[in-house]
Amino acid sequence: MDAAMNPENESSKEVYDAIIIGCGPAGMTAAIYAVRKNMSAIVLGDELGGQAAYSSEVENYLGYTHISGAELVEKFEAHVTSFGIKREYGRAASIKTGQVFRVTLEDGAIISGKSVIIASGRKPRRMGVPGEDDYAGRGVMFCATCDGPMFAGMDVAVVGGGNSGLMAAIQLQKICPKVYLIEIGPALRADEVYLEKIKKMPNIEPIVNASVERVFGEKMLKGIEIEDKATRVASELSVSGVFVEIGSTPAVDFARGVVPMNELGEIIVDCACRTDVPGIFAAGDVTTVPEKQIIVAAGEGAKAALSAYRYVIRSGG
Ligand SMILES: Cc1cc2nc3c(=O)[nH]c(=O)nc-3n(C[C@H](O)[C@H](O)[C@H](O)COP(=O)(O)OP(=O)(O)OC[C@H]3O[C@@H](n4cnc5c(N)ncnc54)[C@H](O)[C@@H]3O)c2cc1C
C-alpha cells in the first residue's frame, strides 16, 4: 500500500494540494491541468471515465465527429497516464474540513489535501421496486453499452422511455430477439429520430402507462411484473435482464452537509466552480452548470483545476 494510503500512518501521509474526486471527463481534465501546475493532485474513483464510457457513440465532442465512449474514454486515459497523474481506486466516503481536508476512502484509508475538487457526476437512478437490489448485476443492469452484450441472444425489458432508454432499446435489439421497451407515462418521450428508428425495428415493443412493481427470479433474474397504470392489471414477462434507463442523480452522498446543494442534490457553483467552502470546487454533471455533456464537463474541470490553484497559492501554498 502507498505510504499516502495508510491510515496507521497518518502523521507521515502527504498533503496534496489537490484532491480529486471522481475520474470521469471532469475529474481527468482537472487532474491534466492541476499538474501542469505543478499541484501535488491524486484522483479518485475506479470508474475510469466516469458515463462517458457508457455512450455508444459520442456526439458533440470537439475533433470527432464519430467516436463511441470506449474510444474517447481510451485517449482521456492515455493522456493521463502520460502525465503520470497519481490515482487511488478507492471512493470518497466523506469529506471533513478543516486547515487541510480529510478525505475518508470507503475502505477507510484517509487522504489529505489543500483543497478537493468534487467532480463524482452521476449515477443511475434506480427503480425503488422489490428485488431490484438482490438481482443487480444478475439481470438488473444499468448499462447497456457496457452490459448488453452479456444479454446476446436472450430477451430483455428496457425500462424508460426517453432518450437513453430509446438508445439502450436500439443496441440490444441487434443481439437480442426481444426487447420490451416499458414507458410510465402515455408515450415515449425520446427525440423523433430515435422513434422513427425504432419503429423499424420489429422486435422493439413499446409498452406504455406501464410500471414496472418487481422483478424476480432464483440465482439469476427470470422476469419483471408490470402494471398496466389505466386498467391496474398485473402481468409478467419472462426476460433474463432488465436495463433501467430513467435518469440520473448527482452522486453527492459523501459531500452532504459539506458543500451547498440544490433541491436536485447538484452542488452550488458559481463560475469558478467555487462552492461555498473556500477550497473545495466542484465541477462537471454533480453540479448546477447547466447542459450535462462531455465537452462542459471537461471544460468545468479545467477550471476547477485553475481555480484551486489560485487557492493553494493564496493561501500559502
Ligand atoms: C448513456 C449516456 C450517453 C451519453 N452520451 C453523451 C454524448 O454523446 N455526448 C456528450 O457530450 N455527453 C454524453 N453523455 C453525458 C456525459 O457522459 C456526461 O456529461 C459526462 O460524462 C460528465 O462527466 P463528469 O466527469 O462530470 O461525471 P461522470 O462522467 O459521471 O464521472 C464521474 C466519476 O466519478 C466517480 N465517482 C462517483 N462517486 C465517487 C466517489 N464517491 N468517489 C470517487 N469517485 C466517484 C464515478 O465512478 C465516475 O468515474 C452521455 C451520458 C450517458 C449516461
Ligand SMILES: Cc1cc2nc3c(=O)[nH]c(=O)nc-3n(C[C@H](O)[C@H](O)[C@H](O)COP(=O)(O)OP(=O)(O)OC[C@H]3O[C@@H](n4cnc5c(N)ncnc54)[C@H](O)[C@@H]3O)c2cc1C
The other form holds:
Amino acid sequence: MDAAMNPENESSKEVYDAIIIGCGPAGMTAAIYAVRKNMSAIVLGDELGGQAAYSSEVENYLGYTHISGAELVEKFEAHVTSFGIKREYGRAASIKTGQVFRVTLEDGAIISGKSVIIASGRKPRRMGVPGEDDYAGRGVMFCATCDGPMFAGMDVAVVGGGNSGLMAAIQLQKICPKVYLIEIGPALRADEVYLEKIKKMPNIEPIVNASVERVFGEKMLKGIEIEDKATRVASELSVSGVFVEIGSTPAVDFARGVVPMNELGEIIVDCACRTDVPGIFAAGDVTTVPEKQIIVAAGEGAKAALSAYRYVIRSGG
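Right, and the form predicted on its own of this protein, after the form predicted in complex with the ligand?
Partners and other molecules have been left off, which leaves just the chain.
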C-alpha cells in the first residue's frame, strides 16, 4: 500500500473511479473489490484498521477462532497491499459534489473521483464531565488495548457495561490489581459469554446504576467522582486511569449537509449502500445498517464497491 504523502498534491490531478474514505474493514474491503473490477481507486485515512485495530480479541470473524484486532488488521493490510492500492494519509474535511466529486483533506489536498465510498467508521464517545479534557491522555484513555500496559500495577476504572467495556475490563484485570466496572444502567448489558467471564475474576468490581460526575488529579489523574443514581450520593474512587467505553458516534463531520443522516448521525443507505446522492455510497459502522461488527462492515464494503462500479459504468466511466 502506498503510504507516502505527495507534497506536490499530484493525486488531485488524477480523477479516480472511486475515492474511498476510511481504511477500516469496510474501506479496505471496498478497495479490494474496486481494484478487482479494474477501477482506479484511492483510500483516504490516517488510522489503518479503524476501531477493529483496538479489539483485544476477535472470536467471531470467519476463519479465525481467536485473533487479536491488531493481528486481523495486519492480515487485512497485507491483503490490500498485494493489490498495490494507493493510499493517501489524511482526514477528509469536506466533499464537493458535481460532475466530478472533490474530497478535500484537512491538509488542503484535493482528491477527485467519479464516485465516493464513505467508510469512515466511528469515533469514541466522551463522557462530557469536568476534567475529562484536562486529563485526556494523562489518565483518561479511550483504548485499553493501546494504553492498558501503561497502567500495569495500578488500580483503574472502566466506564461502560456493554461488550466493549467488559472486554476492556477483562483485558486490564490481567495487569491491574483492581478494575472498577461502572455502568449507568441497573445492570451490565454485555453478551452472556463476557458476563460469565467476569464472574470468575475477583479483581473486577462492577458498580451499576452509577455515573461518573468528574475526574480529578494533579499532573496526572488521581481519581473519579461517581454518583449513585438511586440515592444521589456521591463518592470518590482512587484510580490512576479511567478507560471510557460508552460507545461511539459516526465520523461524518466532513459529510454533513452532503448526504442525509438519521438522528444518530448515521448516513442513511439502502440495501445496495447507496445514499440519495448519485455516486456517493457508504458502508460499515458509519451507516444506518444495524449490527456494528467487523464482518458486517467488510460485507458492506464489498457491496458499496460493487454498487460504485455499476454507477461508474452506467455513467460512461
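Computed from a predicted model, the values in this text were never measured in an experiment. Positions refer to the first chain, counted from 1.
Undergrad: Which single entry of 32, 190, 213, 247 lies at the hinge between rigid parts that turn between these two forms?
TA: Selected hinge residue from the list: 247.
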